[in-house]
Amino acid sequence: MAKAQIRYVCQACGDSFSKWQGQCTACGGWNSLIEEVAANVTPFSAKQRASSGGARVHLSDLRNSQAPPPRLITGIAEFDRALGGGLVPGSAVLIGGDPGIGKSTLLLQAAAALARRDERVVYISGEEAADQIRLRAVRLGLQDSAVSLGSATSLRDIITTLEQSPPPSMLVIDSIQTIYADQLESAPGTVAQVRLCAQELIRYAKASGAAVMLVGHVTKDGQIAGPRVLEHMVDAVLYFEGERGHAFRILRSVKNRFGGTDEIGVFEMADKGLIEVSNPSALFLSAREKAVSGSVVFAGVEGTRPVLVEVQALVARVNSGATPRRAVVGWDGGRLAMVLAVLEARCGLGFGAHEVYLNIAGGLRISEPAADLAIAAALVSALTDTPLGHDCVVFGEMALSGQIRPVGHTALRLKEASKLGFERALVPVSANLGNADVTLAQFKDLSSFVDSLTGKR
């Protein structure tokens, strides 16, 4: 009998090595290599060809007119919005987020909402006992929902239980890192275990038509733990974001085979669980009372939804010889360095002797380039101690040359600003401005924009 081959697999990137080493040379992670036993390859199995002995696969073309199955509407509008309009039967959805952010609470609320619509829902927890889930349901006021609860970590037990009863409309696995398959000798949560367990659950979803929700742990960097192949295996990936000090929670879609990406659902954490926020712009701007220097309202777009959020900047002079700090919350620190460099090189503003602090109010994270101009306006306003105005919104992309480029969904941004009572907008020169009732000030380059803010124009 051939000797089993031992390999060491990186838990961060999935690359394998023949010997253990402290650092993974593929991704640079330290102490991430775990020993695994590879499949035993015999001389007989090595001679077999994959071109014989298989079953014929039925092929069809794009002209198949079969209508897709209707989506499962949970009734939680923000949850359905992030999914692209509801759960697709037979789909696999991966949802990740920091510990305690509210993943289990959200899924329990969605499961209870479906159960109240006479849909069969199964909730399998590998981290909590069924009694613990019932206690949470009592706190959330969901104890009257007919959700089937189970506590198990064995993949074989879970699949056997599911196949001996009618398939549910929704299956929740909390979490995929706690489930293990006894075919493998590695511990739960390793690359091989996560991959195999997810593959079997996805196979069950496709065969039975159940919508499977997989909860995934995240690393300290905010990425779902395990190899990125897990994100490629599922149909949709949702991230539950939010700061511990804020009550707001953002459910963001980063992958969706059945809908648009970068769609968000906004929730507020309360005593009775997560509450939907139908108008996030008004919520994020509710604390603004008067115009102050360094405060600018950015008109952004998350997926198909316009969101207005406050950008706050603080610029403080440091003592000579000290290294100035650059602190960012809710935005990319590398892009802040680029905006500061362009302001210094193209507009002659000096930030080298100042500490710069930037914050996106409300705990929202912004990634679109359209925020460049709002960030620049907040920095200039803080540096010169010049308030921008309480009735003004700003958006636009900034190039390294100092030019201000137009962005998409301009009419949608202006319409949202007009609906919330804003009267002015500082925007790039664009042809698609719509017919919003807002006074526009258009700029082609950053120099004229800064001159307008500082009163030189």
Ligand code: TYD
The other form holds:
Amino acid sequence: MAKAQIRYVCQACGDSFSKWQGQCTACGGWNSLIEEVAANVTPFSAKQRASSGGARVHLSDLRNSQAPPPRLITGIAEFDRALGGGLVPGSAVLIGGDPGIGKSTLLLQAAAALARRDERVVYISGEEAADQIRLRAVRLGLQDSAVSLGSATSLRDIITTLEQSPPPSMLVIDSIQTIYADQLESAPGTVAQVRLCAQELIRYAKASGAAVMLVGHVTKDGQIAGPRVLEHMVDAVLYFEGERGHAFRILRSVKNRFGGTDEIGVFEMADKGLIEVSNPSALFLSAREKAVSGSVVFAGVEGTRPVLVEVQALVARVNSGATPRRAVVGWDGGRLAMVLAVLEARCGLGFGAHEVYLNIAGGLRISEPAADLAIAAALVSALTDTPLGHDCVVFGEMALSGQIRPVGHTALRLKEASKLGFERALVPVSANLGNADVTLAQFKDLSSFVDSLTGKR
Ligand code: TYD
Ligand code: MG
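Moving on from the form predicted on its own, please list the structure of the form predicted together with this ligand.
Everything in the complex follows now, all chains and molecules, and the chain you saw is the first one.
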């Protein structure tokens, strides 16, 4: 038998090298290379011509497709929504998130909810013993649910067990980093192990029709293979996010072969588990009593759902010659620099001698460019100490030229604002405004917007 080949695989990007090195030349990550034994495979072409020996692939007609099997609805509406309307039988879903954020809690609640609907659910944990999961279930008030629990880490044992009974509707693997395949010598959690185990479980999902949910930890230092390598393999990727210190958790869909992405489900972590939050706008508008400068309500859209959220800015003058700080929570730092630069270049507002702090209330992360105008409004309001008014929402995208561009879902944003009692909206000039009951002020460019905020016009 040929000697097993050793290679060094980057745990961050999956590239492999013949020698160890401190930095991965492919992705630039440091200390991310781990020794792995290459699987012994004979190249296909060395043995035979490509046209001989293969089995015939069954080709079917696209037009002749049958109706897909119905989705599995758990009844936890925020969970079903993030999945694009429930679980698809035979699909593989990856749920990523920091340790301790609540992935196991969420999946146990979802598993119990499905079991209550008379679906068979198997929950395999590689991290906790069955007794520990039972304790959690008691705490969540789910001890009567007919979920089959297993505590295992060997892929061979798991697949053997599953193949001895009819396939479940849903299979939870918590987490993929703890599962190992005994064909490989690398430790559980390495790229090779994670990839092989996931492949095998996805194959099981497709063959049996079970919906497989894989939990994946994300670590900052890249010691354990992040679920990045898995993202290409699975049908849907959800991230469970939240700020430490906040009780709110957001289940965000970043890839979905069966539905829209950017859809979010909102939960609150309470002492009896995760509670659905069906009206997130009310939640992200922190207790606002009177209008203060630097606080602006952004009318955003997450997936298909409007979400109103408060943007807070603080601008403080510094006297020392040091570079002033810019700190941002919940938004992109690069985009903040851009908004500051445009305010300076197009409207003559100087932030150079000021520290700037920006915060999105409630622990939400916003990635929509439509927030530009709300951020600009918060910054201008903080700099000039002019409150924007209590009853006002803002949205719009900004160009480097200082032009304000219309954004999608205008009518939806305005409708939500009116529903929550807002009376005014500062928006881009746009054709489809809907017919919500709010007074509109429309702007073409940033300087007229700033003039109107500061009362120059
Ligand atoms: P867990 O689901 O174990 O996180 P993960 O699987 O993502 O690592 O959640 C752990 C945290 O959730 C822990 O810090 C305690 C908290 N928690 C509650 O606040 N309430 C609850 O009812 C439960 C079960 C957990
Ligand atoms: Mg867990």
